[in-house]
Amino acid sequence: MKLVKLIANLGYGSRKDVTQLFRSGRITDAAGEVLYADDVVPYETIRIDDEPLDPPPGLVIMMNKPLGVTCSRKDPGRVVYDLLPPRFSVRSPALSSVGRLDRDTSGLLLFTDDGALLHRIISPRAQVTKVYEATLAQDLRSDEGALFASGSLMLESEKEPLAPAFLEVLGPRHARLGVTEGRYHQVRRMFAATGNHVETLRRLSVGALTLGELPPGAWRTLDADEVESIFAK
């Protein structure tokens, strides 16, 4: 691939800006000599403005999603897309999120361009568990881990039941949940079946992949590794 539809590809801007963007001289590789739309130079030695490039196609980021803040590319106030430089939002092919967190759950929340990694982060039968932290608004009844357990819970206008899924009750109105599934706002409907209320609720894993120390708000890159850790059982 010539390097102006790479680089375009990335969201650096049209073919026609990003030739600008050689004809000003402001492509070159890691040593600072300038670089023309038919070189053909290793990836990482690309710089734009002596910085290196984004990663390549295959991207997958992990992001602390803060609450207030909406899985949508449009929508009235803000949405998670804000957060990454904007560039992010017009690559090709599309960064788009892994499965959702509604505006009030907050946490781990992946992306990626890699369609196949996407679709097989979540499809059930990889039986990747993700984990959540609830605050409920009344106590717990102290039968919910056997019945979210039971594999036979159904929910409101579903056709089949859940499949298992583990609770450990950290205080009488706090616990964490970890499901395999990803249907619509799983666990919030989970503690309604029980009669409670979900008033906060953060997601913490996806696979053996955590947030760590990334602070609300703030995403990186993930390697090989983490990304397999997604798998991880």
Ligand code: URA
Contents of the next structure:
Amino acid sequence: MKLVKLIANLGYGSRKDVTQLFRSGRITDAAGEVLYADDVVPYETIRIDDEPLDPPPGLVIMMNKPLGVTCSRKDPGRVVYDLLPPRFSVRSPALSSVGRLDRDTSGLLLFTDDGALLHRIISPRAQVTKVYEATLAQDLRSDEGALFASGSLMLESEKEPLAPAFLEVLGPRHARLGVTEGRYHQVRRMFAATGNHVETLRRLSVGALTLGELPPGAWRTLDADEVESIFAK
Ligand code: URA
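With the form predicted alone in hand, show me what the form predicted in complex with the ligand looks like.
Now the complete complex, all chains and molecules, led by this one.
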């Protein structure tokens, strides 16, 4: 791909803007040599104003989503995309969240511009386990684990029962829940089906990928091994 298109697709500006960046000598190689629009150079050597380019397409990011932001692009309130560099919102191919977390859910949220990867992660067939930690308004009844594991729990207005999920009880009103699907408000609706109410909800992991030390609101790119760990069984 021509450099102008490649750099424009990363969100640095229109092709006209990027052509202007070349003309003004702001695009160089790592040694500071000015590059021209038809030069052919390795991606990692390109600099704009001495800064390396943003990651190329095939980008995968994890964020520790804070409470109070939505996974929408259109919401008039604060959205997860506001926590990423503004350039990331105008990349092509577009960067999207991998599924959604509710405004009132925090924790591990993935983003990618790789549509095939996104579908591979969210497809129920891939059986990627998402683990959530929930605090509840009322004491657990003690039969929730068996009900969630049964594969026969029907949520209101759904046509198919939920796939088996595992529950680990951490305290009278505190549990971890592992699910392989991503139905609308799934975890909240599962506990609602047992007469309970989720007070706080945080996603801890997707496959074998965990947040580690990433603070709330922070994000970082994932390397290939980390991406593969999403599918580790
Ligand atoms: N289940 C929910 O109810 N909410 C989320 O944000 C994620 C899973």
